[in-house]
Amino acid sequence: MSLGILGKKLGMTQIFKEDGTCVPVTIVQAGPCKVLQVKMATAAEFAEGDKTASVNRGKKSGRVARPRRADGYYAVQLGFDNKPARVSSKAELGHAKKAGADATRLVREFRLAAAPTVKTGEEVTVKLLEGVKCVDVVGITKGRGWTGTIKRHNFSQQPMSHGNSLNHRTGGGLGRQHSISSGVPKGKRMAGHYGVERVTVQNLEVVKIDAERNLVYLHGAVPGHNRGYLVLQKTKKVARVIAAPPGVKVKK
């Protein structure tokens, strides 16, 4: 678990490694991302600004100052992409408040293994994924609307000849032996909805990062649509190394 960075899919491009091999890749807006909270898992570990909260008591006593109770674990909470305050609710310019900043249109929360080094108000920029080679890609798909098995489960066709008419593409049957009493069983494979879910693509390379413009290059498939929010994540695959079995020279 480490922390990560939000972004945004800006479209494909292709660029030329220094070797001359031409790679397609995939435009993201990392950041930068504002720290809306800091979590911890005791007390005793919040940061001086972060140890106190108030809690409104009415219209008579109004605000009062309370010490602030512990989490129980450990995350950062970023925000990314500004929104107007007329489309923002109270309580999301309350939160953003407390920051500093401005409500956004996305927040997630990073889980973390140990105490987080950020503060609260504080940037994440693309500088965070300098020296990652790989990353995990967490979006939401493209919607596809209604399809057939064909499109969704990669079905193939019904025989095309003659005494097959109009049944080229049908799902077949359900699989129930004597009857369908007990209904479609579950996790059946049929025509439905297609797409708008939340997919995670691992282990996309990191091709290029540009620091100023907070734009990384990834290569590989990136989900979602052209200015769809991403999360993004250093890899948790890890290469295998296969050792060579004696006396057998491996080639570097």
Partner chain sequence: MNLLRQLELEHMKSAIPDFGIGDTVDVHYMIKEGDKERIQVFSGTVIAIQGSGIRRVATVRRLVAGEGVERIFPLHSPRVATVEVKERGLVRRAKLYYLRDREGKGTRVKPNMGKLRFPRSGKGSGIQKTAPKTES
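Go ahead and give the structure of the form predicted together with its partner chain, now that the form predicted alone is out.
Nothing else is written out below except the one chain.
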């Protein structure tokens, strides 16, 4: 578990490497993100400015400061893509104000294994990904509406001929009849709504980082439409090191 960064898919294109290899890339605007909140496992770990929290005690006493309680886990909450105050709720504005930031359209939390080093109000930029070879990208896929089983569950098509009539793209049989356990099994894959779901693509290579414009070029496609929001994190996949058998020379 490591700190990631929030971003926006700009679109796909291709670039050429020096040796002429053509690389399909997705250009992602990653950050800058504001740290809206830092969560700590114990109250003692809070940074100086984070030690107190105010609570509304009603009309008489108004807002009263009290020691902030521990969150019970380590996490960093990031905000990305500022939005105007007129479309933000008061709760969003108040929460962002504590970090000295504007309200943002996307707020996500990253759980961490150890106490985070970033502080509330700091900025996380694409420089975070420098030196990272591969990332996992979370996005919301494009909506496909109501789809049949072929598109939704990769069912096979039925024969176009050989006496088949009107049943080319249908799902086929649903269950069994005349037996003790008759009926349609639970979880039977059928036609229905497909898309608009959270999908993670693992192990996408970071081709290039443009720190000046907060851009990162990823090898391959990421979920969702252009301008869709993404979460980028160092990949969970572990690069497999295959040891050469004894006596075998490895070509470098």
